[in-house]
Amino acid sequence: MYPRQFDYVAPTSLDEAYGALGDDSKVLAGGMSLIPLMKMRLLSPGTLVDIGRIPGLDAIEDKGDHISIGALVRHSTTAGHPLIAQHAPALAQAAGMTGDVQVRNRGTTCGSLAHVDVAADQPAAVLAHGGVAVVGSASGTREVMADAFCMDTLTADLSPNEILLEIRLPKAGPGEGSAYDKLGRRGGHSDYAVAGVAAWVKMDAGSITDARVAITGVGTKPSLLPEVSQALIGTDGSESAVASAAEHAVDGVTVLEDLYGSVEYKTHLAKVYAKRAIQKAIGSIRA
């Protein structure tokens, strides 16, 4: 199937891009999610605003108190960048498990977050790392916590006249570790998640003092799991403590049955992968 006719605009500055946006427009970065939806006519924008020629949006940078991932940073760059490996290992792992080589070389990390697919890898990792979405428009910029930015299935806190400019991630400190793990739809890692979990853990003197755990593939959107985090805090991170916390992996989550699993199966997977991701995060601290 082919998309309906549309206008194509390729601005060379953010001001031009903001001027081209409107109620019947969509921003194009990598296009790995948008173009298939247009071909199936699930989305039919009248105008595509291609931001690929705008300079300054394709870098991962150390900004002092945080790491910045620009709107045009590809999945492959996120997966292999030393700053991400150092400060956001779960995101590096999730980016490396996103799609195939072609998708990773074309799609963008910011685009993945803005798309809010129910089974995407990187949004869960961004949530677990306490990421912030920086949104821009002609009237200025605003910051939104990533968990609030992911509002619902394919729905981000992003107006038609706005662009997701960057993702900001806190820099890692002593005693922190993170990990991402999943079961892909074809049994491996290079596919959408049937169930995937990202975990960030902070330990001090052998005790977990803080944690964030996020899930994807199971519910209506990538989501934080506060009950799992609360169950971890104050424990020693032992296998029994992690297993007990992982039992809360679908608390507050509307588990969706689909072609890839029943509610019971996905509930089981959520607990399994929550345990695995948390154990890997703790293991990275103790290594």
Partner chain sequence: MTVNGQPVSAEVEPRTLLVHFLREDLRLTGTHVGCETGYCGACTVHVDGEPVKSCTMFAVQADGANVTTIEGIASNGDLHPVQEGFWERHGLQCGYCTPGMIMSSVALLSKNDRPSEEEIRHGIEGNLCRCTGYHNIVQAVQFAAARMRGEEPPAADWEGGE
Second form
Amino acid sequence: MYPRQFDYVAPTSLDEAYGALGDDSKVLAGGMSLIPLMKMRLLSPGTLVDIGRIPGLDAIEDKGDHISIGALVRHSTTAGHPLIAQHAPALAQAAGMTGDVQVRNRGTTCGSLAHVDVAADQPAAVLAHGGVAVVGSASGTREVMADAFCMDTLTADLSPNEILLEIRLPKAGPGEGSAYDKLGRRGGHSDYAVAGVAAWVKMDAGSITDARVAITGVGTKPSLLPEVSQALIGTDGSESAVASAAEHAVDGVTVLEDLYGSVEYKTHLAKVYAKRAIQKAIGSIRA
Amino acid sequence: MATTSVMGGVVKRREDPALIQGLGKYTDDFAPVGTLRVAFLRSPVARARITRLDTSRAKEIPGVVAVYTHDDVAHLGPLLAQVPVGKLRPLLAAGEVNHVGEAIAMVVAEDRYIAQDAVEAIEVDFDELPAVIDLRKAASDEVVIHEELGSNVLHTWTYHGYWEALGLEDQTPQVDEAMQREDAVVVSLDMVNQRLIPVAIEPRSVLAEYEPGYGRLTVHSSTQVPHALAGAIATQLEMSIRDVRVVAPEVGGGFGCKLNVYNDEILVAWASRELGRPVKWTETRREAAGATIHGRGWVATATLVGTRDGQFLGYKLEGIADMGAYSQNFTVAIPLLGLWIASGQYKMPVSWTVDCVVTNTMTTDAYRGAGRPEAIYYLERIIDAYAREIGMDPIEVREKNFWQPEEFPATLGCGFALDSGDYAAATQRLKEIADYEGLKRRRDEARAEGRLVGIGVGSYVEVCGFGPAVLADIGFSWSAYGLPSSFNGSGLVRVNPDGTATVIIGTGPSGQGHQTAWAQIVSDGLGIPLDDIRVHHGDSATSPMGIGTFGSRSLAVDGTATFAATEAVREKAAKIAAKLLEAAPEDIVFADGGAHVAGSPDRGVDWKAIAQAAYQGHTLPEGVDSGLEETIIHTPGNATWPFGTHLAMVEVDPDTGDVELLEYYAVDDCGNQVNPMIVNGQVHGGIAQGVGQALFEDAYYDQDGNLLTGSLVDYPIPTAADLPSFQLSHTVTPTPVNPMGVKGIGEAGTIGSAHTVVNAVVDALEPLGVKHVDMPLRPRKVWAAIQEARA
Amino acid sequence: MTVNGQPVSAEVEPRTLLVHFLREDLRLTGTHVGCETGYCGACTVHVDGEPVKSCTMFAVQADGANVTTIEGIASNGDLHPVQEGFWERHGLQCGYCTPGMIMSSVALLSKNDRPSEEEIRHGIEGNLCRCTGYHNIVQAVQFAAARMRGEEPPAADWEGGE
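Please move on to the form predicted in complex with its partner chain, as the form predicted on its own is already shown.
Below is the whole assembly, all chains and molecules, this chain first.
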């Protein structure tokens, strides 16, 4: 409840922010994960760099060939924004299932990706949508595929002197659909994901031509499931095709047991939700 | 007698205007100038010897006023307990720790943040010992936690032997013989009634102000028992109760966890006296999870024997109850509350044995229902399994075995007598409000579609309104705190000179609406308008001795005291009014803010005139003393026995095991109701807590004794989105135990609901052949049960 | 920052949580603390009009912001319809979660003047109550919603009962 002491910097420009960052610093955006950890003294950065006052980071924008989600875009904005609804429905759904109203009003989509919680909703959706993380530092910006950006449990490809500036999502084209579904810890969609799957599917003339499926909650980090995608591509997206693709839902995933699921159960749930999310994605195309 | 109609009516709560505006004052809201703040160093390990404890660095931190360890407080002795069976908790760890979260050192600092900094600067080394967590393993005494006790089994409660003086018959042979009958159906299940964390939303908080000039100590605490805490502090600090005042201001939920007296309360009071300054400690949620008492924590085998046609022949329970590492307030006595209602609403011989066992975990004690939800859970689950076994409707089976209305008072095998009841009527009412036949049709239609929909029914009897004076003879006693041994309650009713009334009661409510209900009682008795009555509670210095708010007892005990005090005031006021009106006292009627002569509404005086006369003295009738107030201390002759029947309808997702609670119905009978709105609210909250146990909550220690559910992230209590609205109804069977005919409703919803939900889930899974799933019915467990049944 | 319409300023340590600043520096004790993980919602206040958990925000982050606490909800001594609803429909027992619950309900109704039961339940999902089972809180919000629309609130479910 009572964090250790730290220095607080509230820069008003990115350059200023980069100047304040160092080995013992942390970027503060929404703070929904960071502040509780600091309150329990599980994490105690020497300097907190609050990017909340830097202008220009709080927008969701159509940048022509992609949609950009800025570092200060809140979950609630992501959940309700028309551009996300149009181009990344799975992310809108995942953002809407994140936390509760108050958490969605403060927490940021970029922060959720950067935190790499094993059970967070939105990273899975960002992965399924083929999102790209744009990372900035004093020496410029670099782009990393979101899947690679999520390196390990609570570990992003982000050094202490860098800031996740934005997430870029490809724009949706014809014949594409996506969805996110999960079992929450409290059952239904409530709370963190025991298992959650985001699916993006592209269909042409009744068959699946491309797909990306990502999972959260069951493994060490949110991750893409290339075997599931491969199994889907070329099929007609029928229930049996989806079910058989979903059988690959933990291929390459180290399934971890926790209070909410055994390895066996989480493995099973991964398949159930892979099937559900893919079917919803296909359903949204057909609709 | 009643001349106004406020009793039994819905009256908006008088507590609410302050609370809805954020103007209510809870303990942590008080901050006298110069208040010091406290933080505790708590054990990160479950069982160890402390080999080194160095507070020197912590003491050097600017702003730190004191750092205390066991050596500083050893002279105060261990924390007092009502039922001192087992090892009592040292105020601060005495060279060893026995559970994660045990307080080792206490920091007092100018600021809470600094106090926490200092906690981190304390150096401590441990020599770890093997922790004993598993109940059956603990009971085996393979490792004895407290060597001086010789065993981990502190006590064994049996149905006939819990109090030898009663000379009760052991019904075990009867039950065993019934099992040998040719037509006997014997159903048995091993079931867990898991450990729970109470989670009052207000963390506990205590603020002590010792005034050296006056030699007096004022303690604000988030407690349910201000008088008991005053007694405990006085005894432990070797002061007089005269010099210790405990105030329980607004208390943000108790549910039993604030019925204990805690080491932190004693330590904060002591530190204030040592330092001569106000000292305050407010627990964090992590401390609330690991260092405030837990509830439940039983494993047991329940066996029911009956005939093929649904006649119960006997019930047997063999259980182990987890006491945790140290015994606090009632710890070892909690199972006894379950023992008394072991047979529920049914007439049958009972054999009941529960071992109380020490483990390296936080102490268990009273959590909403306290022993009774556990007892009823086992009984009602096994009845359900039996009904399934013989293929009979679960309601019909219950109806066949109910005590009948004409059999009350019904003496139980444990020696107590059920006061009053009409169990069949409540169950009939439930069938009506739930449209039981219609629900079954809907369930069967859903099943035909392959959906897993289930209906669960559960009945209960509660024992509450503690309590009978005989409790003291059994070992329940407040004498350890220097108080009378009995469970009394109090009411003081005073008519003020301006004709308004002040009511002061010994309770320490935490949301039960005493200010409203008690005003209704007094208004009803005196005809003084509700707005002219103010009720005070929670202050040991100003209220007459009353032990506190717990065990659904306040209305039946303190309410009865207040009712009697009201009667006494009215009797006296009648004499005064009679003189003023030149009439006979027996002809005086109280109504509409005053008194008049029966049959002559014009010949009246208002309460102000009566009060003025009362305080004047010289104009009083002969033999009537000055003043207009009465105090009654009441100890009831029997407990009260509320009851009810609940019904839940659920759907299970066969692919995930996810349970959705679709509908919930409850019929409860708490005797007469003072305020039906408050009664309903109590039932709603009680049901939610039972549903929480059934579906979500589990205080889980791993085998090394780490509490893995130490925050609300991992200890999910129900949110609004997890629950449906509830359909309630009531029957009214007044108790003869007290003049208002009231029984108590605080715990009923919780006692009635957990098994009801589990029965519904098992019913949903019946087509798959599932016989039982242990709580909490998280999806993983339900799914595992489905897999096992399918295998 | 501005709190309940009044400008306030103070020097605080960066680590001071907004809720502690409100409670201890400003003595606005209506905002409560119930946990440290941002789960209970007892500390809910409005920052620039949106409900947030003031225990999961440093006071310095709210520098310059417009903060409304439970103490600022009633206007000129008149209860807010949501406060009225909680009173009328017994939407509180111990009252500890109530300020946060009211702040969330006010925010919900400002965005949706006719919420369904499900929308209400999800709208207050971030506020834990251990006393009421939420039943009467839902009724309280429905009462307030009707009042704010200028309609007659639905009858309480204990009315016309036994």
